[in-house]
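So this first bit is one chain, no partners, the form predicted on its own, shown in structure tokens.
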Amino acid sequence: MALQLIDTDVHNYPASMATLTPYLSRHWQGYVEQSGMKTPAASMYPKVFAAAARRDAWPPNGNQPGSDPDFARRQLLDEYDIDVAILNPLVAASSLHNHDLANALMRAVNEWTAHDWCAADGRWRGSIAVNSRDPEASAREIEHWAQDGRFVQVLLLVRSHAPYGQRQFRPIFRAAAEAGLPVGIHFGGGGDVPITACGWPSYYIEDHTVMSQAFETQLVSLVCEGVFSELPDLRVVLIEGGFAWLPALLWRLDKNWRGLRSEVPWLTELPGDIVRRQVRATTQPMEEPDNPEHLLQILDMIHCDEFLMFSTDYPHWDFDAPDRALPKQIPEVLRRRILADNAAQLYGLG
């Protein structure tokens, strides 16, 4: 039977460093204890909502939302009859300047996802967390977990110390392409890099709104630096970055390519055609115009029925419920593609 509902963005969070220490070597366990390291990630802004979570998403044990696999199963998978949900653990190992510790946490997060989540319910699928500051180690991590069919993509955070199209990151994308895994680029990251081209904003609402700037930067970099041209089988998923900005960006990039193509001779076709073939995006957050018909026009401008995949962003405050997320104006055939078919095709599910 065909899958009916696939959630492409669910967050599993370690309750504390104690959650990950069983998956660290004795050396790193001692290091974490001695240093007093309490959490594997920190936020640059108060999130207004505690842990940026739905107020009903706190497990009965009082731990971090997204830290209890059984509670998440009941509140998300069972409540909405979700067939498959893809886990994106937002543990920003790349923000650590101690690369050895970052790599140890990278492996620990993946072990924890495999043993505490994927083993708990067959509907969970994992994303391979990597350390973007050590692409060679990340490539080895991808090769290791690519053997485990429960992991269906590689995970990067969109705010990075340099655009991902640059050659220093190529081992990550090459390893993913060779393993047949998409690379998901998710909202967040970059505690040491401002989200805007003008510096640090003051408020969470600004940070949350202009994160799309980082997605635009990464997408243009991947196209113009030739990552997609070098790796034609590579697929990239833009997760939690919106998509209404895409048509105007591609129009501008296509126009500039016509005048500046001698600078990037490896681009032998319109950038927009490359993006439509090799890039996908998730639905949450969906920029919804006051007139729902305008949303259909945006989707039509993208020219790709395979582009969008449904996501809830559980357990965050801006969670999109599957039964309310898509406007009724979306045609039934496209609705089925968004809710399940596109993700099933991309991730090899079903």
The other form holds:
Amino acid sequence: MALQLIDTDVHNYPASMATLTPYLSRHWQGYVEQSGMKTPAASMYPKVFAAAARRDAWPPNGNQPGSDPDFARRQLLDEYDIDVAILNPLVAASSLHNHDLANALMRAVNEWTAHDWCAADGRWRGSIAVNSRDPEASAREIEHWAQDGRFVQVLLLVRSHAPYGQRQFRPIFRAAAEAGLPVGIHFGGGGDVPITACGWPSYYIEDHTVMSQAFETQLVSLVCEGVFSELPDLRVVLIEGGFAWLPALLWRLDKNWRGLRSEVPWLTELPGDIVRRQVRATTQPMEEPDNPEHLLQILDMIHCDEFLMFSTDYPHWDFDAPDRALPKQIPEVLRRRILADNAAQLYGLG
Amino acid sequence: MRRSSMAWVDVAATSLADGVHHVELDDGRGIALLRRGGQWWALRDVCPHQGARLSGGTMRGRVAPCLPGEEISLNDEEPVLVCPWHGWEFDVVTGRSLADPCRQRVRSYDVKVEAGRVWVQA
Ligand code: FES
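What I would like now is the form predicted together with its partner chain, since the data block earlier showed the form predicted on its own; can you produce it?
Below, the chain from earlier opens the complete complex, with every other chain and molecule after it.
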């Protein structure tokens, strides 16, 4: 039977570094123990709730939300009858200045996803965490897992030290395209640069709202630097970035391309067409206009029924409930595409 | 509009701790029962936004409006219940959302304490 509900954005967290140490070499085990280092996380503002989590998502053992596969299975997969859920571990290995340690941690996170999560329930699928500071090592990491069907994409965080279209990052995108894996670019992260083009905002509400600025930057960079042109098989997924901003951005980019195309001669077609062909987005956090019809109009403007894939963002506080998040006005065929068909097609599920 | 069939239902002992509690009526309806000292409130235990159980949330004073840079203060006389998912705040008396009081409202119930028990008119 065809899959009915695919959740394209769920977060698994190690309860602590001790969760990951079994997957580190003896050297790094000793290093972690001796230094007492904590799991690196990219978080610049105190969140609305502890761990940025739904207040009911703390497992009974009191550990970090998203750290207990069995509790997550019950609270998410069983509760909502989810057929497949894609895990995006948000361990910020790239924030470590010690690249050897970051690469060891990247491997450990992927081993932990495979052994502690995917092996525990066949509905979990993994994303390959990579270290954007070391694209060559990341490419090798992608090759390492490429044949393991439990992993269905490569995971980057949207806030980076430089735009991902730049050539330094190309090994990651090449390896992903060669492996037939989409690259998911997820909300969050941070480089050595302010999180907005105008500096540091004061409040979490600003941080959370203007994340779309980073998504716009990455998307325009990937298009303009010719990543999609060089890698026609590459697919990129914008995860947790919203999507209502997309039509305006593409109108602007398409218009500018008409006059500025000689600057980027590898761009031989309308940027909007490239994006519609090679980019997808997840739904959460659903934009919630007062008039839900406006959302349908936005979808119409994006002009691509394959574009959106449903996501909950469990266990985070801005979780979207599968039975409540999509407005009733969305027609049945499109609803089915969003809830399952588009993700099944992109990730080769079912 | 209150339904005419509403009756007083015994939902809890008065020894219940301060805070937010989930109680279930015989017909399966969930109630978020709130206590602060001698004050009690009851709201339907379903958030009108996306359906979270409000009893998993927290009760606190409402943040009083002020200008940028002024001291931010809590008005404990007018508590709100904060939804455990997306943080919407609801007036514990009226059930109205602070952000959108006309359109987003959770049902509120009258509460009384009698004979050592807490009763909700539901
Ligand atoms: S479900 Fe309560 S605020 Fe969204």
